[in-house]
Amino acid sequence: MKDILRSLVDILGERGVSNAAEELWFYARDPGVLEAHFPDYVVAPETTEQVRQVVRLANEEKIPIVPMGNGMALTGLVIPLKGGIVMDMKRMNRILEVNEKARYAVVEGGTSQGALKAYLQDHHPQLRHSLPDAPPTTTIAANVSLHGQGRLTQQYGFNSDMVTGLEVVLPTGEVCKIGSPSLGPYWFSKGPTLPDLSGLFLGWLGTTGIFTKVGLKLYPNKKIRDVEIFVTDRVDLVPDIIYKLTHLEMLEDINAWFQPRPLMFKDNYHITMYFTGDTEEEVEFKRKMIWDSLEEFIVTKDGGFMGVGYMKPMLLEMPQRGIAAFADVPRGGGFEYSGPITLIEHYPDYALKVMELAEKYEVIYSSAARVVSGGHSMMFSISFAFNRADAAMMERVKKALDEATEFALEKGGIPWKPNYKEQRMTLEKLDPNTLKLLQMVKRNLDPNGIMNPGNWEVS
């Protein structure tokens, strides 16, 4: 172990490597519920050379390697579950280009969600990228690789559907480029006309690659940002709502949401839409549209359309704060969620379940739906708030949680950001060929099994 931690200092210097307990500790976990798994060392890169060299080193000598970003994808996907090395991303968080014209922007693997805000903001606010609701420090790599979602999913799709090239080592320890940058200067396009080998990478939570560059797409920064909500008691309407507002093909996003607390909320639905322009008019247009989409389940006294009021500085924030605070409601400051990916007309009932399960398991819930893609599917988050210091608790939320999960696959949904649990459930569903496609990716791109182990393991 000291000639691994010797060659470790070789590669990053003194500054970059640590096995230190008490840092250890605190890559040992997530905010989630699943259990802590301490690594050996951490290290921090600051270049590709050095990912490269620290890869190849792990594989050589057969030690796991588990990329990270923020650590804030709850499920513990960046948890050590076989121990070995924890890589932060976080020092390599330089942007490195936006081409303006072109509208995408090149980030290195670390560079965090709200940096490129900020840049942008700074030096390019015609143009702005599809923030997820995370905290600001997640970072963009980390995001796409696990098919985050943002404030222009109902738009554009997945904020992964978003990257334009990327520079990956492979467990192997080689650098390749994949899209346009492979034969150019430029990171315009991840894949057509070329065969596009981004999925090779993009969804597999870092057990084929490291991400040392990420191509991302930019968009219109419209002048005029606002949002209005609509409530129906009628769980069964919701569907029906949505299919009325993305046929209108002018909404910045669409979220379905409902939640016990505060009392004013119970009961009811509430779909919330923000819409952008560049003038008071195109605004105020956008808001007829959708007034007048939504007219007959007024008349029929069936929904209404209800004041934001106070809230909208909250609900316009990028990302929301307030999300957060769900944590916090039991005390404990935890929560954890199920997102299947499934069709927007089983809305009604993922509803039903996220309440059957609260009631069943004694927790606290909260759900709030993102459409994704114009209507074709709709991320469906089933979460549960707990106290962190109560074991009985976390237990509870652990059981509902796949509960939830095995719901979601009998229905045809596609599990997000899965724990490892979750993932043996899916790959138990899954068409033995494809099982057998992905087992032969998997053997090819690493032989060794060093990357983040634990996670997707379909040999």
The other form holds:
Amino acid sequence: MKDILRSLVDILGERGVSNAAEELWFYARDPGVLEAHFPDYVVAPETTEQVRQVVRLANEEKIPIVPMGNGMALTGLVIPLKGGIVMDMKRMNRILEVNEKARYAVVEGGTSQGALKAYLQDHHPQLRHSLPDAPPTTTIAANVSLHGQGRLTQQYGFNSDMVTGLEVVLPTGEVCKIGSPSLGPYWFSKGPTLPDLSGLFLGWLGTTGIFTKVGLKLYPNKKIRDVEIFVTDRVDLVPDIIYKLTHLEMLEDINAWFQPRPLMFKDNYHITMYFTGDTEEEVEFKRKMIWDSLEEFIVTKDGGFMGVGYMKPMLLEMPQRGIAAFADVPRGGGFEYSGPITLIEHYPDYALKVMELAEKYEVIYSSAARVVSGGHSMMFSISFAFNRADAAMMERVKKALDEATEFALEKGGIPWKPNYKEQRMTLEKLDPNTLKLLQMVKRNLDPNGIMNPGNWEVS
Amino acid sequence: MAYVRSIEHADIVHRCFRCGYCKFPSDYVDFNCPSHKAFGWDTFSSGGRMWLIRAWLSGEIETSPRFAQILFSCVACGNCEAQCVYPRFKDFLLNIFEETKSELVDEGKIPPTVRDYFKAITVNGNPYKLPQDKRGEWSEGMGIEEFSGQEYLFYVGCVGSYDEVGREMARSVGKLLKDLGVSFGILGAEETCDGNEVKVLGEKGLFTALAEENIIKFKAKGVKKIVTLDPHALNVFRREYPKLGGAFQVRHYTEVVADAIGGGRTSFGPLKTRVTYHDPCYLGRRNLIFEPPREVLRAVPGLDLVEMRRWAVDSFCCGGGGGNFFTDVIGTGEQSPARVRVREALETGAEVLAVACPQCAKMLVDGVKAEGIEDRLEVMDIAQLLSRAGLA
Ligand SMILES: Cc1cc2nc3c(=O)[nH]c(=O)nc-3n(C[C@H](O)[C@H](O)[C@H](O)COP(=O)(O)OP(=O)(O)OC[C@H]3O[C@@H](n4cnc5c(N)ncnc54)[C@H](O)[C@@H]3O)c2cc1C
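Since the structure above is the form predicted alone, I would like to see how the form predicted together with the partner chain looks, so please show that one next.
The next block holds the full complex; its first chain is the one shown before.
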């Protein structure tokens, strides 16, 4: 039998491989509620060639391999469910190119959201990308691999829709370019007018290949950003309010949220609207349009605008640090969320379900929905915080999240970044021919089932 | 019987979400945790360390050379404390790391270089294993007086007393203080180690002994005000000595110099050069002294002060903190903090990398050598720069 450790060291050097108890313990888990599972090795490549060689070795030896960004999907997607190799991608963090005029960037497969944000600020202040509110150490490649959403999702769709090309190491070890980079030096289109092969990888949670390069659309970075919050105590009105707002085609981002703490927020539904402009005039015009569009709810006394005052710097921060702080509400270092993608008209049902689950399982909730693509859908987050030192509370959160996913599936929603159990629930409900198609794709791309096994196990 | 592990803050260790904000500076431009940068594994970041400490406290992992390496490679630069998003938790991050190191010290399972450091301090009173009577050698021929009730005690510390780069710096600072008419004296051969690194490395007993000895000595000599060469000494005198009954007015030499030249009281000759300034962690982030060194540099006509991408509260450590200056657990590879930092300095187009700490000075001089850029970047202490400019 091959000495795997030796082979890995040959490929990556001593600094790129570990099987020390400390790394194995750490890379066996993520910050969510799922059980840990130990890898056999942890590797950290610095080049596409190293990724390719490790994948080839893994494929030859039939060793599972799990690509990892920062492990913050929270749903255990980087837990090596079947052992093997965890590949920490964060050393591949270079920003390779920004095409200012064509508004795209090309980054390596472990580049963090924060690094791209800072780079654009320094070198291309006219441009921005759709930054999620995830901690800035999370990676761009991981985010598109799970169809993440960010600040510009309301306007332009899922962050994965903003991909302009990929370099992928296939499970069988070939390095494959997807989209315009497969034809020439430019990274402006992930598919059109070719058949869009990016669908073989985006949303697959690292089960069909490892992204070593990602091309990403950039957008104008307006000089001024501003924010308003509309509040109503009638959950049934939230879809109508969002409908009015999306009709304006003026908003950067729309988030509808509710939470029981601090008490000033209890029993109200808050719709935060972000808008931008290059001049005060433009911003004020948009503000007026927003106010006018919601006038009828004010007249009927069903809602009103809330002074954002002291909250403004926090709301305008990107990413919002305050969101991570939810983990410490039970003084406990943890939260996890399920975030089904669903119709906005279902908002009231989901909202009631969150509260029902929180009461049933005695856990602390918070919920923030993000509008996708001008209102075609939303990501409805069902977040529960927990105390990591309280195993029983973590178990209750796990159950509450499972039930939330069952509910979402019943309502025709699509689980987002589902954990392996939620994936199973989804596959069970899937149209049989769709499942068959998934199987065909997976079997052909990953004949030995080495890529992030346990996830999207369609066989 | 199994060894029962406990640390003072064991009950809050689980509150780390390991979200990773602590790895970055405030604008996320690059990893700002030096040991994470050097080793490249999440285990070597603050979040990784915190999670491993929890596993170790609960017996899920054992004390091992790797675990000790993970802990002792922390440079205690305080970036994690500055960036952590959990307000009631962040203040204790460094305490938790220090308490764990302390436990390893008690278990006797520490890296050999850390053991040797403690031994040298215990036996020789300094990490260089040099005789005590050589401590004041740096000042020979300079006409600097022994402390005898002057306004300030000029505390030089081990690096300033024994290290070649440090001694050079001590001489420049001593001369500058003299030229500026600051009233000060030194302890010379009577000076003993301040204990900052001993404490950070977790040897509580030795630290207390050193600190108490110093406090008794300072009090007996009538010391009220101390000016330090080394920000590490400033840190321990300001933050730890008062807890042991030693409350003195403690200032860094750049603060004293900034005051002395303030309002145009002293002027310097022109010096046409581009300079970037490296904030020492114990001066900047840990004690919030950002402006005085810059004020002093700006007082030199012709000197063009440019900032590195990471500066002030976001500054990147030289890698010498947390005792690593002596123990070098963090190592010296291409991603070692000093090398990363001098590359960053070079990017500014500066010809001089100004420092205000003898440990940073030495680390960065070595970094410049390792990068082979001696002909492009000169590491100079602020006092040396002023001396090059000359009093007008
Ligand atoms: C406070 C908080 C706020 C959040 N807000 C948002 C938000 O606004 N929007 C949002 O979308 N998400 C959000 N998230 C969820 C999550 O953090 C993000 O989706 C983030 O992008 C995950 O990145 P990661 O690097 O941590 O991924 P990981 O958890 O490391 O990986 C996620 C998946 O990507 C795969 N993967 C990783 N790297 C590669 C690669 N190079 N090639 C192929 N597959 C790969 C992994 O195998 C895994 O299946 C939030 C999370 C938290 C804790």
